[in-house]
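One chain comes next, on its own, written out as structure tokens in the form predicted together with the partner chain.
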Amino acid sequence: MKILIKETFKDDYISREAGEELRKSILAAINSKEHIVLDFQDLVIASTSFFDESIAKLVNENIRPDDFKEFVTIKDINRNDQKVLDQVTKYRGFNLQELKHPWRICPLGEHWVKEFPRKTSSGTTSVEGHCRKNPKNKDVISADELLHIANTHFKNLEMLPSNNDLKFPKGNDYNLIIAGWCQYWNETLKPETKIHPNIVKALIATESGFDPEPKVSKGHKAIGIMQLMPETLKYLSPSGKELKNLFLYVDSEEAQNPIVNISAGVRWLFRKYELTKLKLKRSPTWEEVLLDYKGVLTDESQKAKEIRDHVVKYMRALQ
């Protein structure tokens, strides 16, 4: 069902009555479990009263805002429109924006850039570390957010990795990084089973052995910790293609940061279950992810079965 608010309520789209009426209809549709369209084309409403009474109401009939979701598309809405219907459903508890992270520091659509220094004729001033908007209004993630992130919330973290080293000499250094970048993630992008911090310190150990700078071949193009590929770096960025929301701003020498590199690898990682997901026709577990990383999921070669071997010997050691 599609409702052309400029016809259906031409004249009168600001009272409480019109929002009223609107809201009946929206009622009807979500509790007939049929998709309903509210186009907005060629219309300002800029009231608070409409938007108000006809969606932002609905919290009192109980209506969730995931139901809401489901059932109602809001088409060509004004931008003015979409903030006054943002706010009132805000103050109603019927929050239809998808909630930010608690750690992050800037709303949703925008990123932070730290405090830089900029040169002026009178000598250098400082620029006041700040949010700014993502192309889109999609949520991406910057390089400085994470730094930020990390050194101001990875303490009294929900899960953390085993204490065992793997018998290497950092075995245990990234232990808090590793926890804190797992419950980011899972608490980001709500999977059906959360990551487990093991699978990451797994992943590490047989990527660079905790070693931020391991000695590698000439030629050799995988960045830092998690041995991350610059082609990653750009599948994760909002020019990638690859993610449809929640992008991350991270160039390679910003990924030398295992701080910054743990990040991107969870969240590939969180990409790759997708694309595991759809390999396998099934919900995978996260080890079969952690050796589709690998490209060890299903080849057969004497080699892909040493790196899996390998990968169990880790993951039997953790836990």
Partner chain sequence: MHLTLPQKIGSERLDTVIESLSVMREVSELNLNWERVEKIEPAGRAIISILIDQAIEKNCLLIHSNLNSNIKKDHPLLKNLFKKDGLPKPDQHFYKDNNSFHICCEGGINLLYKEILTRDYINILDEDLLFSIQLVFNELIQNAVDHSTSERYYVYFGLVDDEVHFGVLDMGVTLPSKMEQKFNAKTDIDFLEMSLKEGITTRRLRSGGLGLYHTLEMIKEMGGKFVFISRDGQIRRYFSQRKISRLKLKSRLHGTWVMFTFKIKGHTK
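We call the rigid core whatever largest set of C-alpha positions still superposes within 1.5 Å between the two forms. Only a predicted model underlies this, so the values are computations on that prediction, with no experimental measurement involved. Positions refer to the first chain, counted from 1. Compared with the form predicted on its own:
In this overlay on the rigid core, residue 155 has a C-alpha that sits less than 2 Å away from its partner position between the two forms. Once you line up the core between the two forms, the Cα of residue 81 ends up 2 Å or more from where it was. Annotation for residue 280: C-alpha shift under 2 angstroms between the two forms, rigid core superposed.
Please move on to the form predicted on its own, as the form predicted together with the partner chain is already shown.
Coming up is the bare chain, nothing alongside it.
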């Protein structure tokens, strides 16, 4: 469902009455779980009353900001009107603003696109790096921005993994990358229990032995240092149906890079936490999530026992 505000409210688009009418349409869409697009193209509202009545007062209808974000897309709203909307919703306690992590380049609803060549009638020109809008105004991070974040911010980090190399030649080569992405996703997703970098380090030890290009059997599809499956990259993307927000634009080639691979792997571990919680019907430990990631949480076979023992051995060594 799409409402072009300029046409729908062409006779009156700044009053409380117009806002109330729009609120009823939004409320009906959310209650019926129907997606609705509010298109503000070629229009300046400049009315606190309209935004207060149409959106901010949804708080009185027992609608949560998360419900609004899931079913309502605001399109082409000008910056001044966005500021008015942010102010009135915050005043009502219906805060729609999501705080962007300070390491990010682009605002929420946009992702970074690096410089690239473009063919023209007169030859080839270079398009500078820029932020590009995402579908449905969601939080999406690209591989290019992942590389930028790691190269810029992975220095003074809060929590580092153990310096134990677990007897691997490259066992300590990725400690800063592991710590950086654990800190980023902990701060972004705000879990009830933060993930410790040792969890990720133990997982990498079991998956690849810290080799970005581990020797695998012919036909093996897993990618990189955390051995991510191509299907997992799809689950993490906006086109997947596994996540509601906080997506990654990462393809199989980009995921070969350990910086990108580890970020995607940690993001997937957080999704596994949610799935393991549903499976156990209680909040799991991160060690249990790791075992579920490996597919051996409840498997009682001899092979599963060996994998569990392997994981536990690394976890204990890193403590």
